[in-house]
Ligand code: PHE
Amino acid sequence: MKNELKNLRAEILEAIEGVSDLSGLEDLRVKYLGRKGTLPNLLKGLKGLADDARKEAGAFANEVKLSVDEAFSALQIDLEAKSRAEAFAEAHIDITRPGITPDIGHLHLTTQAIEEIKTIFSRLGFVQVRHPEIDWDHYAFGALNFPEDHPARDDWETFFIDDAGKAAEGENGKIVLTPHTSNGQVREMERSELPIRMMNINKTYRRQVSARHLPMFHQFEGLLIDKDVSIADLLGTFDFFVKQFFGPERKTRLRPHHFRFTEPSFELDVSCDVCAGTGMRENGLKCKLCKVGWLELGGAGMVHPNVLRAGGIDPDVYSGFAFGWGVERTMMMKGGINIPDIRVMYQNDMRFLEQF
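How about this chain only, in the form predicted alone?
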């Protein structure tokens, strides 16, 4: 019995030396010291020994158990200290080390364009104002010299606000999602603060979707009313903006056109940056954006006398010019942007947005 105890102690101590973690140590404790472990099973043989031999073997068994328990306890203390040190090293934060740089966003390129447009026109004395993007037909069409049967007033062109299945109406006609920022022209005149040099930038809505059109887009409206305003002032304003926003290398052209609220009326075109004004892409196909080498930025002209009268201004004393351009389309024509489809600007693709 005594020799068996010696051999078992040596076996246990040797096994303990090979343990590297608390889980392994616990498995070893159960194997040798548990209720059904090797040492308790060996000590069951003490019952069959004579009294003197049982007394001597029992005393030695206590020594073996004590030395084994001390070995287990000592290793457990070391492994627990090691575990705490590893956990501390893993969880420890060195406050002197540089932190992880967070991702920093930036303004959407449409917002960037709005800010730049505002800055350029502010140098010419234009003051930004804000007029409704949900407005009465009177301000969106009627006061702007649109006849009742004009196509722009058709349901297939303009979004009308519907109230319980019927178009909402009031003393100023139906309510519409403004198809242009020109609704702010007469509203601004009604303030009776002359001269006027305003810039209205807002969302507008039309029933159009294509590479060049969106059902919701941003437009900026310029309006200047004063005495002795001429087309020369209009051309000078355009020339200043184009050179500031697009750069001196871009070409522009002014085409006669017809708008209900200006007379004479024009459209301003800028040479396409995507195809370099050729109308063709490198693959030999027509430019998907412009098709002809030019992109229409928007309309402009001298404010129609009927519009001035609708705003309470005498056209025999005052004159003025107005223009309205799409912000997105203006941004797309800026050098180096190269966006062939306006719809990609609002698809929330981070791979696209992070480039700007």
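Rigid core: the largest C-alpha set superposing within 1.5 Å between the two forms. Residue numbers count along the first chain shown, from 1. Keep in mind that this is a model prediction, so the values were computed, not measured. First, how it differs from the form predicted together with phenylalanine (PHE).
The two forms, fitted on the rigid core, differ between the two forms by less than 2 Å at the CA of residue 239. Core-superposed comparison between the two forms: the CA of residue 309 stays below a 2 Å shift. Fitting the two forms on the rigid core leaves the C-alpha of residue 276 displaced by at least 2 angstroms between the two forms.
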Contents of the next structure:
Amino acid sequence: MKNELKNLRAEILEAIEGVSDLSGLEDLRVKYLGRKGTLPNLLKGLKGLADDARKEAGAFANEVKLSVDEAFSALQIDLEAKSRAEAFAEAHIDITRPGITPDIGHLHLTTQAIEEIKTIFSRLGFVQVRHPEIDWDHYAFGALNFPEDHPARDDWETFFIDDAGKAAEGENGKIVLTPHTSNGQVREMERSELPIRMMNINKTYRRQVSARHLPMFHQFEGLLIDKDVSIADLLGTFDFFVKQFFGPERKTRLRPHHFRFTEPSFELDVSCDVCAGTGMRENGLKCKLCKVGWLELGGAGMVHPNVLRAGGIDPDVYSGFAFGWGVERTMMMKGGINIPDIRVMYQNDMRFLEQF
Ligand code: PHE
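Now that the form predicted alone has been shown, please provide the structure of the form predicted together with phenylalanine (PHE).
Every chain and every other molecule in the complex is listed next, the one we just looked at coming first.
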């Protein structure tokens, strides 16, 4: 028995030498030490021995088992270390490879324009506020000198808020999605102390969709009320804004117009930058963008006495001017931005948005 054990030990140790990976080692372990392995099989023979011989053989068998186990574990530790080193070498990090840069977003071009507009007017002391974008007919029309059912209301193509299919109504009339930021005028007069320098920038809504019109767009509304305010102040403010926003070479002009809430009323124009205000291109053809050398920015005027009264202000003591211009339109008039279809601004197409 002892000899057999000696031989087996030698065989196992030799076999182990030839192993080069963990699975090979495991195979050997099963073959020699597993439940039906060579060593347990051999040890079954112990039973048949006489007491003394069994003791001796048993003790020796333990020795053999210990030394074989040790050889197995030592090799296992080696092989495991080797396989870790190999896996690491394969997956090693090449610090010279360019990394993956995360996308960095930026403000939407409308928000950028709003920030710029706000900053320019703040230099003249206009304070930004936000009056409601869902408001009573009273603030959107009534207090602005629109008689009930006056056809001029149609110019504003207003959305009304429904209550079970019927226009919702309350003490201040119907509820509208504000079609212009002028609803902020009388609200500001009610809220603020005089003098007033308000810049109300907000979303506005009209029933219109086309390549040049959106049902939702933005306006910025200036309102200045003080003693002895004149048209010259309005023009000076307009000119300041245009030169800051569009550039010092741009010219301004006003054309007579009509609004219910200003008197006199104007449309304000900015010289076209494509044809430098001439209306003609170098090739002798009319400028495609403006045709006449001027681009229309939007409406303005001196605040109507009835509007001042609606806001609790005495028109014999105070006067003021107001203007309301579209953010998107103003932005597109700035050189370099040529958007053939304005709807693309709010379709969240990254290929478009990333450009600004
Ligand atoms: N609210 C007018 C519009 O939407 C613009 C305007 C504002 C005109 C203030 C005069 C004074 O067209």
